[in-house]
Amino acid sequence: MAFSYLNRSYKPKKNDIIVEYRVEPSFGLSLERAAEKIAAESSIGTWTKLSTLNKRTFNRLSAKIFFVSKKTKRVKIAYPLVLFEPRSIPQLLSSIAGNIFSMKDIKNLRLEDIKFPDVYINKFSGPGFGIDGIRKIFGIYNKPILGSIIKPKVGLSAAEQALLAYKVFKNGIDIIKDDENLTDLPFDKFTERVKEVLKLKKKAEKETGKKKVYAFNVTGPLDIMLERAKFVKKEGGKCIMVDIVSCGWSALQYLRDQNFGLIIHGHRAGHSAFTRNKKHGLTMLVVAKLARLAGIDQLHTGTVVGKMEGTREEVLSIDNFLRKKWANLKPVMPIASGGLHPALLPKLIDILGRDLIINFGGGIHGHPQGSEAGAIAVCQAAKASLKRIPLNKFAKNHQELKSALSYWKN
């Protein structure tokens, strides 16, 4: 007996999971037929009729295609919640982002968005701190938190890394992080870096009277990630960084569920391998939703004005989602990072707002007068931007900012 997954009159139920795809069928196949193949493969069907599938089971468990647009190539599919194991991002993705990407009948397929019912969302731990918790730790309210990435990406010793962090902390930067490919290397051992950095971080806090946070990159095999996180906690650190794509969702969930009491800073290195193609893969918005479920407190989302790909509309949609109420999960602090320097701050804040961590790597350490001057220039640009004073005007009495504007010529 053949069954149809296409049901335009279907009204999604409160607890359905709704998935929106952009679909390009292979030659000769209609959009509706391609959508049915997707719905079948991602729920309870397969490539042929099944004698083992009866009408009662089909009606109860099958995916329902309730929206098809030939103009936009968009389809929306409702999945019964019972198809999904609670608290399992891997099982979810094996269903709605699994075999369907390999079918010959589909030329291009992009998972655009997922809408989860509250009952599914609330099974996850979500962020441990959220935006309010992060701001409370720093004591910074109603303005962006200023951050830096140590540069060069790798190459410094633990002692050099710590000294550079101290200089930048002392000159106004709130949070500093390892780069995505710095973990435990022969010339910069993880444990040494943690000890050296935290020692000088405390010195900077004492001298400035302000809370400073360093995000140590614990990325690695899960057992090693746990060891590193425990070490950071033991040494008095407050934040760990995870490359969420390379580590994977199950590792991220497990790390969060250990309840170490550490801020989890999410780096998205590698996401563009499947998010950048507008016709195939999945969106960064989907990644952001999964990261929030898994328990990230801070997440790199894009800059619009920096070196990373991402339109204004796309980055804003992600940031707005991370900040808004989502069932019982705490909101996530967006991070703007990649190709930023002081001259870009007014436009960046104007576009993305104040609930934001703004990271500068080369934009601090590439300053012609050095990293300390770079940190000062960033703080000067932030102060002027928040007061809506033109940077060129503010720079007349602030040499570090003046040099930065001249050097980067923006």
Ligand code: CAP
Second form
Amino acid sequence: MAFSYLNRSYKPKKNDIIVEYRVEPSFGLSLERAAEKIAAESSIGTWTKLSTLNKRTFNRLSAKIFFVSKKTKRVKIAYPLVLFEPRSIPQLLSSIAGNIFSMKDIKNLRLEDIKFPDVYINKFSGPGFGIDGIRKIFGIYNKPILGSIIKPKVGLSAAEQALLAYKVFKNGIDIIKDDENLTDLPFDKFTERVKEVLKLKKKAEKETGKKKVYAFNVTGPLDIMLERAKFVKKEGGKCIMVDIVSCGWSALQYLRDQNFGLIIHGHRAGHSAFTRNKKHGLTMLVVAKLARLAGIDQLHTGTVVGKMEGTREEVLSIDNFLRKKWANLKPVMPIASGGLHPALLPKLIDILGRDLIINFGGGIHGHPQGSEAGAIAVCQAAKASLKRIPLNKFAKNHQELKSALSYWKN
Ligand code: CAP
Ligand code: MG
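Can you give me the structure for the form predicted together with 2-carboxyarabinitol-1,5-diphosphate (CAP), which would complement the form predicted alone we have just seen?
Whole complex next, starting from this chain.
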């Protein structure tokens, strides 16, 4: 018996999971037919009628297409919650973001957004700290938390990395992180780096009277990630970093559910392989929702003004989602990073506000007078931006900022 998944009069139930797709059918196929193939393949059906699928099962379990717009190419599909295993991001994605991307009948397909019922969201632990919890650790309120990434990405020894972190902490930066590809390398062993950095971080805290945080990149096979996280905790660290795309959702969720009491800094390296193409893949908003379910505390989401792609509308929609109430889950602190230097700060703060972490890698370690001057210039630019003083004016009696502005003038 042939059943239709198209049901424009269907009113989604409170506990349905609702998925919005952008759909481009292959040549000759109508949008409705393409939507039917997506709804079947992502829920209970396949490419042909099934003698094994009875009406009762279909009515109980099938996905329902309740919205189709030829103008926007958007399709909305409601899925009964019973199709999804609680707390399982892998099974969710294998359903609504699985085979359907491969079907010849679909030329392009983008998963634009997922709306989850609270009962599904609340099965996850979610973020451990929330924005308030992170700000409380730093003792920094109503302004951005300033961060840096040690550069070169890799290449320094653990001792050199620690000394550089100390210099940048000493000159006003609040949080410093490993780069995304620095984990445990012969010339910069993870355990040595943790010990060396934490020793000098404490020195910087004593000398500045300010709380400092270092995000150690624990990325790797899950067993090693757990060992590394335990080591950071044992040595008195407060924050670990995970490359969420290369590690995967299950590793991230399992790490979070160990309740180490460590801030989990989420790096998204590799996301653009499937989020950048506006016609095919997933949106970064969907990645952000999954990361919040899995339990990330702070997440790279884009800068609008820096070196990575991401429009104002997109970055704002992601940042606003991360900060808003979402069932019982805590909010996530957005991180703006990538190609930033002091001259870009006023515009960045103007667009993204002040409730975020702002990271500078080359924008500090590429400063013509060195990393310490780079850190000072960033702090000067932040101070001026928050007071809405034009940077050129402020730079007149702040030479580190002045040289940064002229060095990166274009
Ligand atoms: C920035 C960075 C970050 C990017 C990631 C880099 O360094 O360390 O990984 O910000 O991009 O390696 O490029 P710079 P996103 O400050 O020197 O550019 O935050 O968009 O995920
Ligand atoms: Mg990096």
